[in-house]
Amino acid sequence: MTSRPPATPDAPAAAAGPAPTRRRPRYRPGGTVLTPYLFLLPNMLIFGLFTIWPAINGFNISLYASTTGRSFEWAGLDNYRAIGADDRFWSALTNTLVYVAGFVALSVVCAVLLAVALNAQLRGRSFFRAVFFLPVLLSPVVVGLMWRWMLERRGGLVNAGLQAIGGPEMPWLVDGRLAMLSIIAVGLWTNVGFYTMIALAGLQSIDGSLYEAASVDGASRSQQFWGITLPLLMPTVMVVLILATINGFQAFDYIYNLTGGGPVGGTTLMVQFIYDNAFGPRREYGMAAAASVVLFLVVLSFTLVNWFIGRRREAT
């Protein structure tokens, strides 16, 4: 008489017969090339509708003179012939110039502060994020109108705070370099909350245990910062530069409810340009869209510089 052998851990499963194989998905000839791309139609539908035909048919309109919107004439390259002998045009791409620079220099600098203040671990802290937020969500026509009211000569909030403490009343909207600091500072106080919203998330992406192994080697704040803070935060801060210097010279509706382009044109940026030419007494369409030309062909290549430089940060 022979003995059973002693059941094993692996007994009840043989006993239970082959497990069960799993089937492999049918594979479908394109499926997983095409399938993305199908998710990525109706964006690039919405895309290409409302901003690549329009930029298709403004560089057509940029050929043509037309001061009706519905006649055309052939002009070829007469229309940039014309903004290129125009004083207006060449004093409009110089304040926009000076505007985008001190603009973007400040918010890049400002978000990057307030973000570190805002980061730290500060009672009250999610009031004072939605503080620099809120100006973000004001409609830049009240944006506009509210500094134009307190930033006058006589009667404004501003001079009358200056005033107050034994200031001198200052032009704010009439001198041009004044006006020029006036809607530079507008438009950081209406935007540096995005950015710095933008520069918040990365700062909460660095890792928390090198800050506690920098603590223990003896480094002070400003060593994190510089050492660790300020070059982990490079990439956000080329998204930010990039997002501020498309944003500054397309900057338009708030300046013009502020000054209207004054003094005697000293804030009239391109954008404004381009609005009076199309739509001022002058109706000059093609003016106006070889004018959005050039203004797009100089934030391509500000935006492209500043996407290699970001690229050859990363790569080093």
Given for the second form:
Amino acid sequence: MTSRPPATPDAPAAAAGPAPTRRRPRYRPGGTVLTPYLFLLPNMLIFGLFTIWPAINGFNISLYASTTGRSFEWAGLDNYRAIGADDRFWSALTNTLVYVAGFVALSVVCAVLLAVALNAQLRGRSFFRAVFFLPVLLSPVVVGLMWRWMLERRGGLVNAGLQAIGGPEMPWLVDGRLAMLSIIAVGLWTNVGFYTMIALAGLQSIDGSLYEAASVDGASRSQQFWGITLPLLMPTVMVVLILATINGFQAFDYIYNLTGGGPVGGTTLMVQFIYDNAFGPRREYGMAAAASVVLFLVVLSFTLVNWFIGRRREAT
Amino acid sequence: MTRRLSTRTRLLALAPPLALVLASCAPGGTDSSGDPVEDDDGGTAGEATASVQELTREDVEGGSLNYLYFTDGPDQASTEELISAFEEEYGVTVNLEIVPFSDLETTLQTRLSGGQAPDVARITATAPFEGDLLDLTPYVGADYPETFIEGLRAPMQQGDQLVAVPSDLTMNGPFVNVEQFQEAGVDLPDPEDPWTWEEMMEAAASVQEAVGTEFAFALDKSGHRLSTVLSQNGTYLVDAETGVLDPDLATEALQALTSMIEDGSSPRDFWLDSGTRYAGANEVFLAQQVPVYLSGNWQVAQFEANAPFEWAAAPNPCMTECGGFPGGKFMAGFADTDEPELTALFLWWMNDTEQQRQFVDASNFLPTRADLVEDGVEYASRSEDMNVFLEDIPRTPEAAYASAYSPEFGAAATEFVEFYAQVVAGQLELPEAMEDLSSTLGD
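So that was the form predicted on its own. Now I'd like the form predicted in complex with its partner chain, please.
Now the complete complex, all chains and molecules, led by this one.
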């Protein structure tokens, strides 16, 4: 008779010695192997149905030409060639990279600085934490419309304030560079509260005795920040960096309501390019799907680079 | 004895379900050839031939329809009233499903994909539903299109099939601030004798100077509205099938507007700060910051409700041509309907003379029927202004209808706005932009 192979790595040790007080698990053969997967199955099914399946289908559609979303003609790589030859695609990709660079850099720096400030023993600390988090709760449509009214050249609150102190009337949404700055600033305002909360959680996990020891050794606040806070916060910073990068590449809703991608495509990012192709009058579903695949690959590569850098930093 | 499966065996075992998954994610699967769609009985929907004019309550009683609808506002109440009257007259049920305009086409395409198409829908173009629409010819007769004005007859048909009924017409045209014209001592235009572009510009500039408005002239940021200007100089973005823009005529047509935007007498910012989105200049007109505003008859109801000053519709200005640029909606049935006779009856009844008169009157729309256009409509409110638009219908060239109802128009209009926005931003000269646009549309 062949003995049954051990079900788990611990099993030989348990079987070798007497274990009168432990009841033998009443699993059927193989049950210990399958059980964890059964627990994972519901989530895997949902994830597969709503994430993996649409992703595969999106890639599939990128190989077809369709203007109705129902009748499709095989197009091979034509959609990829078409977006490659489309100036609007390259403009959207460039705009997206500019936006992501500005948004991510400012998000990380501001989140860390704000978290440090909000971690200090301030009067009204809870109030300020709530104030900075509040924009995260707003609908992107509301954010877009609200800032549109604030940034209008004539009658906008920002220009009214500027003019009240003798400043110029700025074309925030009409000049290409200023419009890009505006969407970065509004994106930062909307999201920085969320990243600050993550950074704050990271700060609070740092052992306070390190600061006490550093104080005893005569380290200044600045030295404590650079020597203790920042190095120990780096894993959290990497999380913020990855989340902000993904968020930046996916930016669309509030920008669409703020500038509509204008002026003259100056703030049209990749997601709007995809949206305009699929749901605008062009109805080029295949091209939109091809652009989605490209965006996916760009986000994936940036995320992997961030992740590998983070792991190497952790390892060292 | 437990036998471990090799990796290759596992992969082979997974292959059939994986193949099934991949095969089922191949897009398509619906017949878009335009062939007749078989009904539940195995026949084609077009086989029934009862003329709707002959149908009685007994023929259709107990039937029901789903009507997918989007509303422009005031038309909803009159549609509901007409539906109630239809239900009472024929003993049937019509379920009105209202969706936002922006979701209309996606909703319809999705429902068609899932075999859940409504029986009837209000649509702006028939081209996206080619092969899906009910051929009305057996029910209303091949001569039925002649009921409607000439420009709308072609878009009612796909090949030799009659697939849609035009339910209302819109016409682009200008509005003037009467109080400002009077204050400036400038004569109002005569609806019987349209002004020229030069006369309109002169009048607008004189009023601006006398009254001190911020702008002289405004036009919505829209490829459709810009097409009015093209049409008045005898050129179009597209005809029924392809790009036909004459860049020289287009440059000549748009020169006056471009100069006004450049010198600040027409608003510039909203061409730039709304990106790819439509933007209307109605707020500028309502704020009395522009005496002449080119939009369309759909503004009448909201100006009536919101304008705190005296205003009037004005005839479209003429260049080499006169008239406005048309738009509008159609009612269409879907070939998959279980009630083709009732569907055809509903489309016919809703657009019969009395029903259409009631609908356009309540909604401040323009009629599509030739008899109503010829006889005129006495609107309950702002009838004089609505009839200014009505009088522009026969002045509008036939080519404008062909362009407006071309399946290519939507995408062409988007390109037009994008190129013109580059002119407004100073990135392109107008002639260069029109040349580029012409090349793009010709591709």
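Positions refer to the first chain, counted from 1. Definition used throughout: the rigid core is the maximal C-alpha set that superposes within 1.5 Å between two forms. What you see is a predicted model; the values in this text were computed from it and never measured.
Enquirer: Core-aligned, does L38 move its Cα 2 Å or more between these two forms?
Expert: Comparing forms between these two forms, the L38 CA shifts at least 2 Å.
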